[in-house]
Amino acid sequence: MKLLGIVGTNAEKSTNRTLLQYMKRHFAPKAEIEIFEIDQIPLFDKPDTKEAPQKIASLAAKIHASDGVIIATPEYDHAVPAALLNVLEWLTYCENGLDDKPVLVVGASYGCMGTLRAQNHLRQVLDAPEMKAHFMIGQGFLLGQSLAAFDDQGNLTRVDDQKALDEYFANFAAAYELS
């Protein structure tokens, strides 16, 4: 199984990046996960030519070559970060959205609720017809109090979080027959 993990923020430090890095190591026997950074994506400006910037064209090619996509979203003011929305706007305007790929939604947040509201917001965006995304309704991985969730090597320390992530990943793989 080949998956593309998108870090849903342009922040230099992010527990969502740490979560994706953990998933890459943890699920290595089951999946090859490539991590994609969005910090160099220009602001969406609706070009008349519909020509995507090189970084978006590269992302679209990686999405097309993958079996599925993981989006790790932080929650800023109860919503998806503007940087992630920017990427999704480029993908739907200049490319084939998420190219009918299964999308696994995860998120890490400093607060106790994880990224519940941001994940709900992200699912609304992913549900747009132009997005061409497939995702499991009502399921996500919510990592709350993420500053205390990882050890110095970037491993999840709480057994309940590990079990929840393992179960969610297994359900995703089974739902889309990716394993």
Ligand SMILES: Cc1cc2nc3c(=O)[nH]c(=O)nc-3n(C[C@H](O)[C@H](O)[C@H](O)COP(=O)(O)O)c2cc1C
Given for the second form:
Amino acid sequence: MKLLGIVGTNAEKSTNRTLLQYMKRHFAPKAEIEIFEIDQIPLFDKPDTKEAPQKIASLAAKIHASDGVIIATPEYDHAVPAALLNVLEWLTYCENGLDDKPVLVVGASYGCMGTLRAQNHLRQVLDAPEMKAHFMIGQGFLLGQSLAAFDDQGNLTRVDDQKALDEYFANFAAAYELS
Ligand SMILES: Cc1cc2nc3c(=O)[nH]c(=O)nc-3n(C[C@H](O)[C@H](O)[C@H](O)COP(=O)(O)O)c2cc1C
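Since the one above is the form predicted alone, can you give the form predicted together with the named molecule too?
Now the full complex is given, and it begins with the chain already shown.
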């Protein structure tokens, strides 16, 4: 199983990036996970040419070559960060959206709700026909209190979090018959 993990922020420090790095190591026996950064991407401006910036074209090619996509979203003001929405707008306008790939939604937040509102917002966006995304309704991995959720090696410390992530990952692989 080849998955592309999108870090849903252009911030230098991010617990969502730490989460994806953990998933890459932890799920290595089951999946090859490549991590994609969304920094250095211009603001979407609906160009008449429909020509995507180079980094978006490269992202689209990586999505096409993968079996599925992981999106790790922070929560900003109860919503998905603008940097992530920007990427999704480029993808639907200039490329083939998420290319009919299954999407595993995860998120880490400093508060106790673990990006619940941002994940609901993200699923609303992913539901747009142009997004060409498949996702499991009502399922995601919510990592609350994310600043205290990892040890020095970047591993999840709370057993409940580990269990919830393992279960969600297994459900995802089974639902889309990925192996
Ligand atoms: C502009 C801004 C808005 C934020 N809004 C929220 C919010 O609505 N809910 C929340 O739990 N944390 C909020 N935060 C705090 C963290 O940025 C947020 O928990 C984020 O998911 C942490 O992810 P990160 O470590 O990948 O940056 C906000 C932070 C900023 C800078």
